[in-house]
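Just the one chain here, the form predicted alone, laid out as structure tokens.
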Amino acid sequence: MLRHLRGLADAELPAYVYDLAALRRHSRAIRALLPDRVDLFYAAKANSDPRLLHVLGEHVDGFEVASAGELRHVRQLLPKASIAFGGPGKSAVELAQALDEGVERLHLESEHELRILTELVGERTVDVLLRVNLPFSLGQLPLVMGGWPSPFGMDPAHLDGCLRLLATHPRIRLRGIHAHLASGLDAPDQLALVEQVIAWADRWAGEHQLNLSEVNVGGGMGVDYTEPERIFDWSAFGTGLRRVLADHPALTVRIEPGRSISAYCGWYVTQVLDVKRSRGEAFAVLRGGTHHLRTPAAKGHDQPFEIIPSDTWPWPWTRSEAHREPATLVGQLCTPKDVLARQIPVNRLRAGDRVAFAMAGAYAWNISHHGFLMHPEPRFSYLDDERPPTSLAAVEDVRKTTDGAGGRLVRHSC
């Protein structure tokens, strides 16, 4: 991999480099510690670039969208796809959509968007689980849609308005209960909060003699980005979900995973154009900034970064660095807010130097503010030791025909 990022151009910097077979051997290995009754979506949210869905195809049991556009997007690219469209906040016309598209499952939010659909679905017959949002104690974590009040989902007690649509309404058929509460969750609390939804769940159908036959949880597997060798535990979480199952046997559980799935594939690339210093501070300036990588101040983490030196240096004078030292890297932006790591120790950090920063392989690009100063946008290369290798001029083409929008683990030093 770093032979790769050396070898790039400094013309073909800022890039983002996304290594296909990591990607392909970490999405085989969570579908092998996974039960039989345990649906692997991969939430397209996280990253839905096209070469990035087309080995996840080969992986996941499916793909869940939040919008019309990723809808589309994953159709063009993947027709055969089995598709959930999740979401708040679905206009008629985007579940106009979905029941046109043929969706395997709809992710209701409220019994307002039940109604719309009892408007559209005609002769047609559709799959659909009722988002509830639980009211269990879910402590301090990165993100929480539940739990408390929350635009995500309804309260317990609105779901029986929607039992008594649904009861008038044959062609729209409950599956299940929806329940994505939180993100950030280790294995053992993922476990804990999916043995609750599960006892909930099975509470609330015999309460209303109802047949259940698939609860979903989302996803939310943690991704720690201080630590990068701390990986979500899928073996323990799989022999934990193999467990729960045994006591319901006629139980499908699904889990809609992102970040944990393909951040750990993608590389954003880009090259020191300056070390200055403020009142005593190192500053490294890089081309490209967190509108090409949002996720650290998204976040609010430090984004972890590998140095690779660079011995060419096209100026008479001596450049400029920071030398066992603490450096704070920040990007082209008129902004205090484009930081990407905050005073973190080098050993050397140059001008010319490149830095690629690990774990960028979701909610990188495709959240971040482009059209903000209209820098030029980064562009795309591809791993892939199973795959003739692709240039970048033929990513693009891949890229513009379908809309489009890890490597080893790295510490913070060089």
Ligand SMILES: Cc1ncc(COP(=O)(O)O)c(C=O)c1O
Given for the second form:
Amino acid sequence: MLRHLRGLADAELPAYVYDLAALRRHSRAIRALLPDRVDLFYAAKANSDPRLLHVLGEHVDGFEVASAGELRHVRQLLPKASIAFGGPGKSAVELAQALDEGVERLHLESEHELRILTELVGERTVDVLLRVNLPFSLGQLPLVMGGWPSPFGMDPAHLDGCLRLLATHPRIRLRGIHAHLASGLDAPDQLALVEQVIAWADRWAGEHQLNLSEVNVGGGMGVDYTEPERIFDWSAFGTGLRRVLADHPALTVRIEPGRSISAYCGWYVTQVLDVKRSRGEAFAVLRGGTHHLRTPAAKGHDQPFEIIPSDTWPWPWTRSEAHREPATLVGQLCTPKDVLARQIPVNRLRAGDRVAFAMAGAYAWNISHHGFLMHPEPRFSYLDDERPPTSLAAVEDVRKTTDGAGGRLVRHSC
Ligand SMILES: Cc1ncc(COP(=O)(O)O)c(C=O)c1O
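Can you swap the form predicted alone for the form predicted together with this ligand?
Now the full complex is given, and it begins with the chain already shown.
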């Protein structure tokens, strides 16, 4: 991968580069580690790049979409794919589109949504899950969407109203419960949460004499930007799910991860325009910035990166550099929030060098504020050979030939 990034022309930067072979291996491995009665849906909101979706279409059981736009996009690209339609606010137009498109599941977030659906459903049938904000304590996690007052899903107390409506509308078939509560969980915590959700759903179904065939526990499998090699333990999660499902022979568990599937295969590569010093601190100003890669600003982390030294320097004066010191990597925007990584020790980072940010395949380009300052958009390129281009060996190879420029070594291939 880094070899490929070095081979890009300056004029091609900034660029997103997606390693499709790595994505294929990663998604195939995840699917293989999960039991049969776990349906793996990819949350398209994480990255709906068409080439990525095509690769994922070979290995996941379907796609979770959260708007009519995502629904149309996935339908056009993969007409046969199973689609689950969620999202905290759906308009009547969107619900009508979901019915017209024949989505496989509709995740209803309120009684109001269900009421609209009763008006629209007509002679059709639709399978729904009710999204519940379950009263579980989730602790300190990066993104918590439930367990406390939140606009996501409905409180358990509001389910009774939905059941009354469903009883008079048999064409809207309740298949089960949906509970995406948080993002950033490791495998043991995610498994514990699944067990809690299933136990709750069992109890609730028993109290109301319902036959639930499905529990969707959402996504949120952890991705660690500070330790890229510490990936979610899909093997332990799969083993745990197998044990849980053995006690529930009629149940299907659905998961809909996004970040943990596509984060690792994306790179954002750009160039250092200038290295400045302010009050003794080094700042590397890059072409591009958080209007292309908002993830570090949105999540408040340092995006892991690799420095790719470049010997091309077109000017007759000496290049500015940071040398064996911490450097803060910023973009071109007129805001102090345009920071991609803060005070990271580097051996050497010079104006003209390249910086390749790893883990830029999820909630990266598609969540960024592209229009701010009207800089050019990045280019997109795709690698698709079956060799492991981001393997440790490849990274070490490049390091040996780059006089140890430093930065963060990303020892992970997805
Ligand atoms: C309902 C729902 N499902 C799945 C996801 C995907 O979460 P992640 O990308 O953390 O796996 C999200 C993310 O916000 C979500 O809201």
